[in-house]
Amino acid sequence: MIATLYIIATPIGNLEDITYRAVRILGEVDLIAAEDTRHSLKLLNHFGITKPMTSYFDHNKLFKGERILNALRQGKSVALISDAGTPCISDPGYQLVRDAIAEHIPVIPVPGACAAITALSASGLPSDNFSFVGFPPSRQGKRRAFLTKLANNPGTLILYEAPHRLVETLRDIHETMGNRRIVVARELTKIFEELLRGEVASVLELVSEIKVRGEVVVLIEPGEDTPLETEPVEEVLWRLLSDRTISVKDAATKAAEITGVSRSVAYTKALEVRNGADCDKKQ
């Protein structure tokens, strides 16, 4: 193995959610940098992996980052893992990746679990456009300002939250964004996994009654005033040109207005659509 920094995703609960490739590479590298070595040792022991380890967490990342880079400079291969899920996603790793890239050290991602994506996949909220915004600020004033800024975000919002702050954050979501549909995904892949779906007010009522424990992801549907996903220009043109009373030029102008593409692009597409329709008819 040549000097390479592997960014390896580990499970977010269920140990079966690790990839064959992750296990193989963890067993092959010279050094494993882990957020909490004691925590990750349990995972490594489970898979029979014995390797030199070093810690890499928020408060030692500058000093440790330099030592990890030194190991890489000496030709060693290093795997970076976090306590759960994908490193760098609300977890340490970004600076190390950036610095390795600056030194032309290959950085290879080894994909796997990520709580945000896992929650989105089963949320039932629009998944074609979404924004992951990490943890909201813990202070109420800053949190409200943060949420207000995101209120018109086009797409589902995904945030991480600590269970003891869930109720106050849901109250602030209600206040700043209205009674939107949300999903609280709790303890994903674990025994008490639960996805609470509903409008903020009803989910809030529910979580206020039960003391929410464990880890949570909150997903918020896009607001009504946020721009809708635009239809592809070809589809708009098909629709407009299908009644054959509209000219190609007028259809192109209208399609450009609806989709935001330039009139010349819309006109070229309109000709293609019309020609395509004529060919279909001739056959």
Ligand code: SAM
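Given the form predicted in complex with the ligand, state the structure of the form predicted alone.
The next block holds one chain only.
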């Protein structure tokens, strides 16, 4: 094999979902770059593949990326795989691909499983127009702002979420997008595969009663053409600060959660509202 970077999709659960081509190429390359070598070793052992491996993930992408490029420069072939599914989807693989392309190194995709597309195909939501938006921010204020911007997207939204944040994210979807239809897909292609379908409130109730394991895919039906009305941050702050027992900082934090604006913006507005109220009182 000549120096080539192969982007190889691996199963997202059921090992039978790997392709014949993927198994063949993994057995032929000089080096396999994996997100977690211990995890991927189980897959390789299952198919009797013994090849040199190196880790490549978000925290070592600069150092290991250069080592992988050096191997390619030396004429070696490299396979890039992730823990599950198609590489370069919500992981740093695209940077390695970008750098390889810049050096005119052939990059060949070997297609296969992808959790986002797998979930979409069985969701029952419109699939002629959709957007994959990755993981939402972990902090509530930023997450709500993120979701608010997507509320009127004309296509189905697909996002990934960690199990310990799923309930909070569903609550924020309900708050920012309304009680629209969603699908929560978990354990895809595994024994306990489950797709929970319904309006946000009903799915949230179901999810709250079970222990969710592994990353999940959340799909949200398209928004309406009319803009989603949100209460201006100034009005929220006036209402909160009418209670003189609440501090400016606490009011700003709460207003940021409600409206989705940043805390710094909310704090600045809160100071203006509080100072304005004090001036009116003196007059």
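In this text, rigid core is short for the largest set of C-alphas that superpose within 1.5 Å between two forms. Positions refer to the first chain, counted from 1. This one's a predicted model, so the numbers in the text were calculated from it and none came from an experiment.
With a threshold of 2 Å on the C-alpha, tell me if T253 counts as moved between the two forms once the core is superposed.
Passes the 2 Å threshold, so yes.
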